[in-house]
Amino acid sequence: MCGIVGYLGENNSIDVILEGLSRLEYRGYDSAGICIIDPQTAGLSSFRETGKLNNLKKVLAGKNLFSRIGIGHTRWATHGAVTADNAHPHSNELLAIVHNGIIENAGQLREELIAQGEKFYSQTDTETFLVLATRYYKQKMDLRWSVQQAFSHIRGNSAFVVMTAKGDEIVAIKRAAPLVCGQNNVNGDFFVSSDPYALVGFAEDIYFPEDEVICHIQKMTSGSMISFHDLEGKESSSFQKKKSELNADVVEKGEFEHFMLKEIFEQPRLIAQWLDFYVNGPGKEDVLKFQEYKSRTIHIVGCGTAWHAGLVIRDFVEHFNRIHTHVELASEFRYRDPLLKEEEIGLFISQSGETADTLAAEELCRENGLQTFSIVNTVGSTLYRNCVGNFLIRAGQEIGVASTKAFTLQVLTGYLCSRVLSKDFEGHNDLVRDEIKREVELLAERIDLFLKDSEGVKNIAQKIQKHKGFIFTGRRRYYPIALEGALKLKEIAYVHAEGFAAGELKHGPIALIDEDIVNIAIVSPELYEKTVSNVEEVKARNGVIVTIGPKNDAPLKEISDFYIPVDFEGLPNLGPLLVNVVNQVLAYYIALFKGTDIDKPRNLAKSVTVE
């Protein structure tokens, strides 16, 4: 959750580290810091401060600071309060860290320290590492060997990176938490980072190292270098490395105000660009692949947006093949003792690939001898290196932390993976693909008439934001939509929204129901009479009425308060999707006239990578 980045090289490492720390700003935090070599003492010297990066950079302003070294990073707090004292990097007189993720045995390791007589500054469990690191590191006065021993003694999944005041190497190892290390060939620099995307620009070589490798930059008489070792110290080739594929652009919102906004009109292109890669390009045989494991039962594990995708898939694999399918909230599968069978497969679907709910389930499933597949974003990522199987979604870097775009390539993967594996496929290969290419052709032409039309939604927006709830309903495909819309709604704009079956109000929430409520209700045309009446029942208890509905439709515009008129005409299967484009475009404008930060929303992180 954590954004570090560290930096080893011939130029000043503020200006590369806070530039990294400024792309990390969507993972989420709630604190900022860098430790450098101070050029008058040529001692560690560190500087945090609570709140948003710019804290910190106003402090460094006119220092006039130079480091070809340094290590920084922004906190998303999990032990201990927001405090310039909790805050990252922690130091002493010899070493300097950064850490992201938890140590789950702190408490037990704290209180052996202080017993032995080392004191604690802080209340973050990352303390712990850096006294143990310390106590090591004055044995051998090696860096390397004091990570290694340290690193052995902690439980829990964690990324570090650690630093010593000699200013000549950084030190990096991970346990199922995101970390990579990137060079620049021209100029001798080298990185580590929690994130590839801060290194666009800089890095043209990026490393992956598998978990529990040590990532080893030194900067050495004949110049710097990069290495790779075990916990036992040999050379290790578990990493992979690759060019960096990335530009400027993904960092940049460009003509848009915020990057959800850019992000959301992003989709009809990429949508495009999926269709020729999947269905026209190499990414068919990459799919078909997935044939031989038809009619086995479907475990679909994923957090928050994913599980919502997840849904939507489901029905596809049930619709399509008549194969049990099983969605799971990854933070519940585990502990719930859940029955698996070798014979069955996993599905896991994650933006990020580090995920550290999905990880844990996928390991349980490994264990348990599933074969596991990933619908997922991002290439050599823990959970995409750990399947036996992936589906990338190349939706491109998401930097708004409420995703949109990423769902859209979630739910259109899988989609197409349940026509992948149903009996029509087999000897119809190109009458369902010509089948699938028109609708997914369609789609994207729809969002695209929708966007460059949203006037008509952010008027509406600006109408209903001020009431104090927002209950979002629909029906069978368009039930996830539902607890999608009202997620995004919370999301982005910190109003009380939730999602529900249209047809479970009358079972309980109905209560709710006032004239300060308001009822985003999608009508699709199945269940069409069924999802109208229970429009009616919220009405009839003076709720506010905001139907997404069958365009034309005379009768569904005079029973609502406000009307959003969509063209499923052709979308039998993928109409969840552009509906799911307006709720996504209705809860960007209520955010923007409440005033919210839209793209880093308080108390959330990107990429969840604690359990």
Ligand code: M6R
Second form
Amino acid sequence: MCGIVGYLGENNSIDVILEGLSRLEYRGYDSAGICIIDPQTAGLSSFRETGKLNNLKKVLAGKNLFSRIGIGHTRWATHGAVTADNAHPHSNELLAIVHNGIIENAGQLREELIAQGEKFYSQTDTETFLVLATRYYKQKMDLRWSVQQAFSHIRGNSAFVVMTAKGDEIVAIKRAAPLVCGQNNVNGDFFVSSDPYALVGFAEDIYFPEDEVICHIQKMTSGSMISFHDLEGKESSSFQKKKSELNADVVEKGEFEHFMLKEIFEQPRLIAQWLDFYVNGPGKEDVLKFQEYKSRTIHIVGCGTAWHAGLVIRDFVEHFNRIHTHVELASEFRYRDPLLKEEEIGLFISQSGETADTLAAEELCRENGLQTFSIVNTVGSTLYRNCVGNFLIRAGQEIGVASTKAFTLQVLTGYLCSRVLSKDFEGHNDLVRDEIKREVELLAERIDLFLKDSEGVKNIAQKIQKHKGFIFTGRRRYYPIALEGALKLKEIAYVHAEGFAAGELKHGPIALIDEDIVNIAIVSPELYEKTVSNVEEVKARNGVIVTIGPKNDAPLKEISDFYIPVDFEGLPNLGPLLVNVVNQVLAYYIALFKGTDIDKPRNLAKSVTVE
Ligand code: M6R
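Return the form predicted in complex with the named molecule of this protein as a structure block, the form predicted on its own having already been given.
All chains and molecules follow, beginning with the one already shown.
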């Protein structure tokens, strides 16, 4: 969840690292730090500040420092409070280290090392790695070997980047944590990062090392070079080298005030591109291969928004295919001793492809002999590499911590998979494809229309933003949309929000209703009367009613305090995605009026790479 950037080249590492870290700040922002070679002392020099990266930038601003090598970090605290001492890099006179992940046996290692006379200056698990690596480094002054030795002592999923006071090499290694290296082909600069996004504009070639492969960047007399080695020290070819697929505009907000809003507005275009790829274009064949797995029980697993996408997808799969489909939270699934059979399949949903619990759940399925597939955004991510098949959602980089466009494309991709598995697809391939195409095109059009005229939702947001709590309700495929609406709102506006199945309200949650509670009620054409009855029940208890319901519905408007009309016509399957965009915009504006940090909400990180 932490952001890592390292650099070795001819330019000032501070500029490169700060720019890279600012792009990664969405992954963690409790504190930030950088270590360079001090031009005066020629030794390691660290700067660490709590809070956002800006605090670090301010400290460095007046210093006029220049170093051709450096490592930097933005932290999402796991072990140890948010203090400057716990901020990375951790360093001594010989080595400096940044780390993303958790060293599970840090407590035990720390005790052993203290018993052997070592001193610790922070509460972090990371420092045990520094102490271990330094002990080995003192023996041979060989960085690669020292990191290799230290790594063999630790348990847990982590990525480490280490530099020495000599200032001529960087070593990086990881286990089930994101880490890439980059190379600029013009000036020969090398980079290391937890995300290729940090390297956009700096590196054209990206290296994706396998787990437990040591990446070694060295400055030689002829220029810098990179090499890869296994844990025995032998040269390794267990990495992939690819051209960076990201272009410069992904790092800009453009005309939008926040990345989240930019990403919401990208949806119509991305849906059209998705359609071109999967229904009209080359992706057709990828999805067809999935037919081979029809009639098998499916376990869909994800976290947060991805889990909500899974809930909608389950409805599609069961409805169109009549096969058992289970949806589970990865964090529960992996510890629940689930009943898994070889003939079943696992479908893992993740934007980042790096969520620790989702990765562990996939591994569990694989170990039990299931074929595993992903619906994933990030090419080359750990999930992508571990599954036998991947359905890329093609959402582009998602920067806002609150996931928006990824959800839409996850559900669409799952919808397509569910249709491809079904019997009607076999018999009427083109007919079904045309039907899917028409509905997806209509969805993109309706989202676009709504976004062009969302002023009404902004006004409602302003009027309800001060209320005490928000209850989102919906039925069937709209129930996960209610869950997702509530998650979005609590994430970015810091207000209490819950999603409920509308029919479930009177089994308990209705006790919450009073004039301070807003009910955002999704009234879909399907199950219309029953859902309206639930709205009436809330209204009778003085709840504030916001309905998202069929357009031109005068009676619904009449019983609502605020009414958001939606054109459901022609969207029998994908209507939930249109309503979800309404919820996204509503949450965005409520947060905007509250003045929260929308793209980087407190306590959250974009990619949850620890359990
Ligand atoms: O990268 P993933 O899709 O695996 O992430 C899963 C969740 O952490 C993520 O969806 C989270 O709930 C978002 N912040 C929701 O907006």
